[in-house]
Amino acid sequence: MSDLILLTGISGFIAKHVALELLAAGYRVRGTVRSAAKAALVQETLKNAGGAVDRLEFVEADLTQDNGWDAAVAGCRFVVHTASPFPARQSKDRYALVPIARGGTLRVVEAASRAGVERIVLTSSVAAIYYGHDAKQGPHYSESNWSNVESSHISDYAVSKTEAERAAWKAVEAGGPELAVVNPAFVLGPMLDRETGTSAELIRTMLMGRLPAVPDITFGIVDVRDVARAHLQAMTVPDAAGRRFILCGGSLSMMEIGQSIALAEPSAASRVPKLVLPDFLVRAAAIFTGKARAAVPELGRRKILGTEAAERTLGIDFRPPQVAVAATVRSLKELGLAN
């Protein structure tokens, strides 16, 4: 009988791709959902994508509740913890998401420890690595870097991912399951259903011509198919235990993302962003909007993310970011989510 894997937050964009990867590798997958209705939707999506849903089961569990987690991990060899809040809007309280993100992670880690799970793979983010630093840090970031949660220029999401990951590492210090952490950049790629999520919504906004001007910010991008593969490898490769892995196929500015959209969908060439907003306008807008506040610390900064660990230890050959953008565009068109 194949090993059973607990996959938390299976209804998420990344998690559905991870589920397909695990099922294709022959594992049994138990996904956590917050309702039976959500489970039915996920099962249909994975079935339509060719997943072996005869090896798929669901359990109800909530990151904010203690109940259900011991039952969820019972009989599992590995746990892949992807569930975490990812809001569309930034809160003024940078610690607003920490109770759910950190508390939920600890519930999963502690339940896995009680159940004798062999290894946990945690989906963290580059948001736990490169935010809250001034220009003195320089452009290069590796797995040894951590975001500065004390900075006044850090988002609630980045704080939550940093605090949750730190809590996970601390929880396994004294023993228990092995831990491997993947830190993806901005995740794009093919969509499996009509739930766009925060990442694909940016591409949709540009594709629909709703973002004629963009700030001068650049960020790393990684294809969700590479992220899913990295989760499987982090779970099974012996040398992955006790390590973090940055996942990134390359960086694009927001203007370059627009240009990549136009290449993938020539009919959208007239609708993608044409202007870069002057920095002073973005700083002025930051007084009134959370999105602008989040952009200010990143203006004009192009970060270089070290991916050698993922390439060498996990064997990931990353797709270029333009491929991930194009795949997102195709999905949005095929699913009827963009004209």
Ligand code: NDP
Given for the second form:
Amino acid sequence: MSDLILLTGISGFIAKHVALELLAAGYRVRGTVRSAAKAALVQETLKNAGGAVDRLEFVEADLTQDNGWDAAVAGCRFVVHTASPFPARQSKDRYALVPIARGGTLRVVEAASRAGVERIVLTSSVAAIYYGHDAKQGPHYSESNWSNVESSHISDYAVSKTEAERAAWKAVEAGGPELAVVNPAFVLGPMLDRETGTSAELIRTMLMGRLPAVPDITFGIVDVRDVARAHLQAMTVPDAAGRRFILCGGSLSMMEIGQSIALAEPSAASRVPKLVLPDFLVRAAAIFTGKARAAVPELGRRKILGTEAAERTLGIDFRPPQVAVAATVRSLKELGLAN
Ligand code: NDP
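Now show me the form predicted together with the named molecule; what you just gave was the form predicted on its own.
Following is the full complex, with the preceding chain placed first.
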């Protein structure tokens, strides 16, 4: 039986940790990159992190192109599909990212199906679960919830993740590979190199004192090391097939994130956010800026994410969110990205 795994988007923040986890478990990993130049960087990073890079290979493939995917998946037993656009800025067109995210996911799932892959693990997001609901929904969310893409209060990113995940489920409905989906909250934690991805940006902005006041918004947070472990488990645990798994270690408001940064890095205590913006100010700012507009539907809405499935079926004992924040701060300092 082949021990080869296709890992799409291996240059990403999460995927590099997934690669380490898969290599440590003894698998061979074939990572997709958009350009050969990225492959050398990833190879170096994983080698420095202690990964068994003699079992690592690369292949070029782009989510927007048909070519390359059949060759990428040839001979693979499993596919872990993490690649998807995760831009820092929102587009006004909420369907802007759908062709890449949904179209790319279908290319990967269909190629995997043709190649007789056993199981696909898809990196979806809580963005496919908890956006676009009105207040009647209440604070509790589980794997049975889906984001409402028809809502006018939903980002292009959340629409892309929802549509991509829905398309994956539909594509395997009539047979083909098994599918297991992980839905991480906001992912933080140690960074393996200076290609930090989008999620560290919030912590960097706070650490550098560029966010003196924050809206009353709360995030679910999960440590990237737990996310990587969950991918491996979703791939191998028999009962994980056909299921979604919310990954979250707990929630922190933006003020609490600032306080966790200050605890981890006392020298930054004077720079972290000191003030919660009144909701009416955020609503007023929403007339002028996209960032404030995105914040409005989330104001004051603490979400409680059910993680029993990941704990029981995948066996994940989530690190608290403060640990993930502290690890992000340490990495940013060590990498010289927040000095
Ligand atoms: P990164 O931006 O670090 O990684 C994204 C990866 O996708 C990169 O490897 C990127 O390649 C690749 N990619 C983007 N567009 C294309 C394309 N057109 N063709 C091929 N590859 C492409 O993000 P993360 O590691 O944070 O995210 C990884 C996954 O996890 C995504 O699916 C994201 O939606 C999901 N996720 C992330 C969360 C977070 O907080 N970080 C939370 C929940 C889910 P390149 O290096 O060439 O740009």
